[in-house]
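Below, in structure tokens: the form predicted on its own, a single chain.
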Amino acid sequence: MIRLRLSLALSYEVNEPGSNFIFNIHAAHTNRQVVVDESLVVNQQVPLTVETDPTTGNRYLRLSAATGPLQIFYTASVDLTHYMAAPEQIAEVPVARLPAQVLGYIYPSRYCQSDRLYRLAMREFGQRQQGYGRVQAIRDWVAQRITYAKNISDSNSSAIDTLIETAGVCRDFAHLMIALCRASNIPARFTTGINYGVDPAYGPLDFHAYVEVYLVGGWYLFDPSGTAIPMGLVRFGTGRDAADVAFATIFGEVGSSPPVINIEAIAGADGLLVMPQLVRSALSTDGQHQGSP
């Protein structure tokens, strides 16, 4: 068991009265990622909800700002009891056995276009046996083609124009891996949340994007990228991709300065200290538990 000590400032100025915000920036509550303990603060008085979503429970921070300065505070301690498997023992499940509530992801979306790229993933990946070991060929096709670049890509980029492009941030491979998983029809969902371990030469720690597929077992750790260690992914939300889960969604005349991220392993309730690390293993934060078939 891995225990993480996370927290994140966020300053706004609001300059029109009644602007409205959606959050979200809690700690997701899944099989294997509990929430030990968690603070919220508000600067402003203003009424606010936290609401969880009952089909992807990802939560909810809602409110209504007064003019003047906005800032959020939260605090969480995660505890990760990763299910972990042989690469080479998990099978891609057929789409005519996929449980209704996966079918979404393996539809295109607005920045998975995944209906353009069926002939490049036939391609590529069509021969390939099918398997976690695809969905890794997928996942490291991506890297090796796509550099992490900031000011590359906006709000609007797709999985298209990363692809033609070559270059990104986090946002963007994870766009680009869903997208060929899908045109292989495999399902794939976007993730977001904070990745332990990235390195300083990336810049300040921001919140971070990666991949969930699923496979036999359940929903598995990707990280296109190559920024995260998988094992050090907290969760906060799960979509089809950014445009479900942007951790801030604004209504409003809002200025903003860059969120204040800090992300550290500490001992866990039987006082041991255990970080994350790399691992050939298969990963699985909402997978079945361990022994299971």
Contents of the next structure:
Protein chains: 4
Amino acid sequence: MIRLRLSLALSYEVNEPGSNFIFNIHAAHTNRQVVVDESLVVNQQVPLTVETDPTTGNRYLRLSAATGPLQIFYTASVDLTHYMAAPEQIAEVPVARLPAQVLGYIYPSRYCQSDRLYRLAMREFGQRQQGYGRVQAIRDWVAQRITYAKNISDSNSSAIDTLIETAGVCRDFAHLMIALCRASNIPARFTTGINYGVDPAYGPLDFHAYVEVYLVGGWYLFDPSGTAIPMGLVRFGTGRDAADVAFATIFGEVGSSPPVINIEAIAGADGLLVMPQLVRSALSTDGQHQGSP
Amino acid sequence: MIRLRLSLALSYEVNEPGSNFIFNIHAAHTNRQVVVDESLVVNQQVPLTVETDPTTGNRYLRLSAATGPLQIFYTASVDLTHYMAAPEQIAEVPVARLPAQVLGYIYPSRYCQSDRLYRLAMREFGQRQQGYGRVQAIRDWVAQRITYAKNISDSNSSAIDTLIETAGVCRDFAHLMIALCRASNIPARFTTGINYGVDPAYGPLDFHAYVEVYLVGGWYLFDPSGTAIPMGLVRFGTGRDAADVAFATIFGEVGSSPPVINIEAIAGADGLLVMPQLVRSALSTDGQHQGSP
Amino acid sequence: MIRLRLSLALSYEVNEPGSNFIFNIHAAHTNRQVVVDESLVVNQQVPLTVETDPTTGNRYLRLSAATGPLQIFYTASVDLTHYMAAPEQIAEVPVARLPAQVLGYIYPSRYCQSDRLYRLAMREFGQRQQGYGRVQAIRDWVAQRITYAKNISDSNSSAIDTLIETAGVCRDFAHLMIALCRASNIPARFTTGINYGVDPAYGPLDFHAYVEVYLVGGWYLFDPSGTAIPMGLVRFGTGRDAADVAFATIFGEVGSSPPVINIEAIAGADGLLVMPQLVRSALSTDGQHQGSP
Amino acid sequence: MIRLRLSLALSYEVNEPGSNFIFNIHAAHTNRQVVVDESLVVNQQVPLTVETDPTTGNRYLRLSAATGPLQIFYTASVDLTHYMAAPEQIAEVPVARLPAQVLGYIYPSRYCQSDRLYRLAMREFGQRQQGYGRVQAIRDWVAQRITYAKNISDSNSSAIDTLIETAGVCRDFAHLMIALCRASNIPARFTTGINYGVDPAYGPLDFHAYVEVYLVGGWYLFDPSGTAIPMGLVRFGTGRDAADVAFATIFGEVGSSPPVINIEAIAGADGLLVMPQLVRSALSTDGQHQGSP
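Please move on to the form predicted in complex with a further copy of the same chain, as the form predicted on its own is already shown.
What follows is the entire complex, opening with the chain shown before.
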């Protein structure tokens, strides 16, 4: 069990009264990711609602802000009890046996146009043995061909843009890996959160985007950008792609500053400090399916 | 109350053993669309499963077929009790009050890239009075600018392609209308089904795609292609866009013939024959929200 | 006759030895645009070549720079003797009579995808009376629908992007107008230069992009962005689109600063100072075709 | 010296009087491709003009047709005296020494968006030794990744589409190879013609598209689709991409049938029959530059 303590501060300048915000900045509730304690402070005295989506565990904070500064402070301590499995023992789930609620994750979405990548995926990955290893091969293919670079992509960039431009940030790596998994008929989803253990070379800590892939046992973690240790990821939200799980969706004229984020490993309930580390095992933090990750 | 009787026959030639099919060809179950009787016949002796998605009411038929001909016959009698409302009394739901499960329908999706159309939508519809009338204006804008034409668009075509090419089929009209609604922060979804009352000029009856828009009271029907009478639509599936609700998703090498579809109005339980007609009222067949359409 | 005096200063930091530059920053030579005097100063002692393209009159300065600062100063006095004609008397040239060297300007190019806009152009402009007035209608259509805005478009943006995003800079206005002209079978080309008389609200003076359209009599000037007085335009280069006439094409690792540009009207050889002004007449500065603009 | 005899028959049904046609179906005139004899027969009694573009040697047949059938028959005997060179002795021309009239072929064009492929080209080919071998490597990269397939691409398809879809016809192979050459700062152009020696597996003989690349000595032939013997290519036209050199550009409502094309090797003036064959040498049929191919 790993206990991580995270804090984040968001700052906005609201120029239009009644601007609406939908945040997805709460650590998700899953069987294997337990929020031990948390606090939320908002500088404006406005009504707040926090809803939990029953299917994904995503939590949405919604508020309507007055003009002037809006500041959000969130802190949480989160216990992660990863499901771990040996990669070579994890098989793919045949399409015929995919649960209905997972089917949506093999279809194309806004930034993951898998419908245009079937031939490419077949050519590159079609002959590989099915299973976790094939997904790892997709992840490595993306990691090798795409260069981490800011200022190449923007919020409209999609998996196809990334394939062409061969550069992007974590969001772009994730979109391309997801599109290639789906083009191979393997369900994949976009996940956001905060990650422990990022190389400071990547600049100030920011929200992170990574990938979860559905194989026998449940949804497994992959970080195609290679910027994080998968074991150190705290999940906020999952969705079809970045369109579904922006950390902030804003309706109104609002200026914003970069978020200020911190995360550290702390001692757990048993007094032991366990650090996230890079492991060979497949990891999952999803606890919705019985007897599974 | 309207009772419609529909039948459809699908024919495939399966060239790869174990090809998997996911069909969405069953009339959906909603409070206001009741399936009175139905039958499904498949020529191959293979296991069939039919699942109902609890959130949408979509029903999915899944099977794995042997090589050779595969034929699916489906017939159903469906009772429609539309919720009807006066257009001028239907308001938009402010973003701040949208239910969490509706939020996904204001985000962009594969074929509805609303994220690139905010300025266009603001320019064209931003000054209009909010409410059903504004949605009707979006529907009319699409209907006026896009020409119904086969062989211009294909399965990769998106709302942006349709805006540029100014031509397409019902699927393309629906995608563009949805994208413009979402760009105006109005939730909209893609709906498929069979429609009664199509002008024979459009050729043999085919599956139809139309739009449902979320306003106060629930999801209202719009047919931007203008090829159908909204009152005559029998719903099969709803989703973010065509990526979610193909009538058939096929995994394997399979040839296909055009579907053969029929629909007629018949006498209901009370012995009365009521024909769908074009009405000025707003219509909804969605019955999931209490005291609403 | 109008005499304009312009100066421009370009500053680069060359990080890779032997970086190659191709500049198109010399005022073009045409019968109606005469360069009275000019000077070119380059801070580095490197060989310079200036070539004139015989078909377009574009002049290309080429050099290979050493590492360190590279500074280019160019000044010129240019006499403009516009061909002027009454708009209502200018007809279109039927495709069958277009000169061979003009044909290339009805074909699509990198940023002007006229091949995808035929139906839109036919719908919007197909019923209009042919002639200068129809081109003016295309120009006005673009000017009305597109908003001048920096930071929306970038160097990859095309006419289709601008149509969708409905915002851009002078380059984007020009590309969209050109694409719509070509989709209407009217030859149009992309022209760059410096313009006298820009509203200071648009920020520091920069290179300008506008449109020349081929009609009976030759190539006529249009400024769809509305930021300039067409009579005050000094032409540097013309081409199919921005791909052909970048003011600087750089091969190597080079940093750059914004150009510093000035232009003013001065007294001509006859001692008279004539100011460019907004006129109703059609204008042309192209002098390649006998007895024509 | 190789002598090839070709014939082609084009059939149209003209539905709109005065429909205009621009054909590029005449064998080009170059120093190394000499048209020994030719004939052109058109079934309609309409004025014909044939113009030769002085820069490219392309010949354009223009006519305005009456309603009803339009049939064009063209036959020619062409002598090819290829310039041949050893691949390992052919260097690239540094950008700084590219002739002005060649510069346009390093810029992006409608279907060859080299501006988006710089990073990909640098990654794949940036470390290779410059020269003919590098261009051959680009050609082979395209040939290996793209599958020849009809009905995947259409007339709007570009190099980027082909890179994504990984399938297409000769036109698509050519566009992708051109884009990658230009992204590597190597001038490349699109060439059309008829090719001797096509494997009948590709179906009835059709117009062919291939690539010419500018290296020391001139423009060298490459056939990335691998469907033809480069030595058997008879050139009709060259341009930036398919936008410039359609074999027929039609203005008006016109139906068309597939062309009927034949080509054979025949005895030359010396009575010798020389067959085109696959050779290791670099080939060029361009004779515009003194002492060069």
